[in-house]
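Take a look at this one chain, the form predicted alone, written out in structure tokens.
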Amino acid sequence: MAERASFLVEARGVSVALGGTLALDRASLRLEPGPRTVVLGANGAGKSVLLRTLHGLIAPTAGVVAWGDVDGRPARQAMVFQRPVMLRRSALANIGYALAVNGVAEPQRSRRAAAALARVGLTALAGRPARVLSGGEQQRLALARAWSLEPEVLFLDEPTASLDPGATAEVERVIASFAAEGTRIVMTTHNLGQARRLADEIVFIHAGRVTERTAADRFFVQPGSTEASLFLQGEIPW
């Protein structure tokens, strides 16, 4: 009997060319169940491209993205973006639509949508049009919509970049609670304080290549490359 994979998703020598620019250059990264991963790097380093490629939104120009079968099947996954797309319907219906598209039938769909809203503290806004919610509320709704799909891996691309400190704290609380319940978190951020608060490990990407992967506490004290050290000192443009 073939041995089951011990990873959820893996990039193997992945390159991505976008508009004549090599956004990823033979990047390799294996994500196992467990730690919260924060991807750091300067502007244009390839952080968002890496997440979108792992998620399946971008096809590699070269290399392979492979999904493991920890439980005998590919891992479930979802992604939340910096600016979530809200449909022209209520907060509750936004979640219900995502569940319907993913084949969840009634009455389970209604139960899961309501539970997801409660999970992020938005039950009172269930009937409100999603597009009139505040930025922080919309991001929590996007997280609820992703969580309702029961992902094993949740990719988050700059999920608090445009939010004020209070809304950021609410979103961070939700992310931490998802991770505590077993969802594998992989996120990018420009906020080093946020990376310190949320990361178990840091993946550092430079010029499209994954150059370092280490425990978060070690990275911030003793980065393993000159590029990472300069980045932490603010000497590489964000």
Second form
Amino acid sequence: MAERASFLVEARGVSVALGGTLALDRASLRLEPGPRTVVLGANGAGKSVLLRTLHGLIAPTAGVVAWGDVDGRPARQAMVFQRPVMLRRSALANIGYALAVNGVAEPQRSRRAAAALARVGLTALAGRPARVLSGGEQQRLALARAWSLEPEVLFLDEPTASLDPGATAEVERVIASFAAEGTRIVMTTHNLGQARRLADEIVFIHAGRVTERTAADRFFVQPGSTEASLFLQGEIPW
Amino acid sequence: MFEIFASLGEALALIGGADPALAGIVVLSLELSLAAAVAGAAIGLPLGALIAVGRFPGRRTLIVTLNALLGLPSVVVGLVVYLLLSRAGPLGSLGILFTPAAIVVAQTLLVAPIVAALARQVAEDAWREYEEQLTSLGVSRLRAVPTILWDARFSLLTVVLAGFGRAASEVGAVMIVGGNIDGVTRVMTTAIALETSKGDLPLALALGAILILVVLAVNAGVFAIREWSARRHG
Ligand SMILES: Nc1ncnc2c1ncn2[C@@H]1O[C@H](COP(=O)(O)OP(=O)(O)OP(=O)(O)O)[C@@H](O)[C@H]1O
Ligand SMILES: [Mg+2]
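Can you give me the structure for the form predicted in complex with the partner chain, which would complement the form predicted alone we have just seen?
Next comes the full complex, this chain leading.
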């Protein structure tokens, strides 16, 4: 019998060249089921590219991204982008579309779409055209859409970057509850308070390289790499 | 100069009196142009979106061919359709030469490339915005085609409108395959050409005025729909 993979997704020596720059430089990272991972690093360090590459949106120039299996199939995954794109239809229909594309038939489709909206507190806006929702509402809708697909791994790229404190707290609450139900969270943020609140472990990236991976409570007290400690002191590490 | 104003006066009288022969020509023109716009859109919209979103062998060739078709002289299209539909031609058994159906066929051939080329532009812009998100949701490129067409529906309305305008203003091909038969295949453009050559300027002018009014009205309608949709859907 084949050995059951113990990881959900793994990058092995992944390099990504984009427009002449090496956005990822032999990055390796193995994500097991469990902890909430927050990826930190300066602007342009390669956080977004790492998430996109793990998610399968960017093909590595070198190295491999491997998806472990859960019950004999690759782990289900979803991603929430910093600026989510909504289709020109209602909030509810946006979730229904994602479910339909993934083979969920009626009547489960409507039931799951409504449940996902309720989950992020958007039931009252179900019929509203998605593209006229506010930034915070769209971000929550994107979370609901991703969650409706029942992902085992959920990538979030700066999910609260342009939100006010109230909306940020709301989105953090939703992310924490997804994690509590067993969804593997991998996210980036420039909000260190948020990283403290949500992270079990920190992956630090500098110039396309994973310089360290440390338990969150350790990282903020005693980071393991010079780049990370400079970053935490608010200095520019180059 | 005076002659033009006199003709204009008579033209207004013709329109005001709702001359039945005139009305018949106008209605036939609108029906055929609408049919051609719908058929051209049915071919051109999916084709344009498929070219915008798809990655398949022959894509570049298709783009070049399509662009070449844009510049195709309409009389040549008329001639080809004539040859295809003529009694000895491969489609001669259909027996539709010199009928309104032949006009629709020729107009559709002229409209489809325009719609496809413009739709490709619209769909490419939409795809640039949607690609990452849709791919992330597990949407294949083929599945993205109807999604993009539906999401860009209000912009594409303008594209179909351009196709309708092309069909409504076509003379050469329509003359060749329709034959400008009174009461059967005489449309606004061919009637204008005929009446002008016969010297009946009032009728020609009346038809010209109606043609412009119709195009204006359709444009205004589409503009209103776009304004409304932009406010409602963002
Ligand atoms: N499509 C692209 N074409 C060319 N270069 C790119 C592209 N995408 C990213 N890069 C480059 O790759 C590097 C890493 O980018 P990335 O977006 O991952 O940074 P980041 O860590 O997410 O930064 P930020 O905190 O600003 O979001 C940067 O130098 C960036 O300029
Ligand atoms: Mg980024």
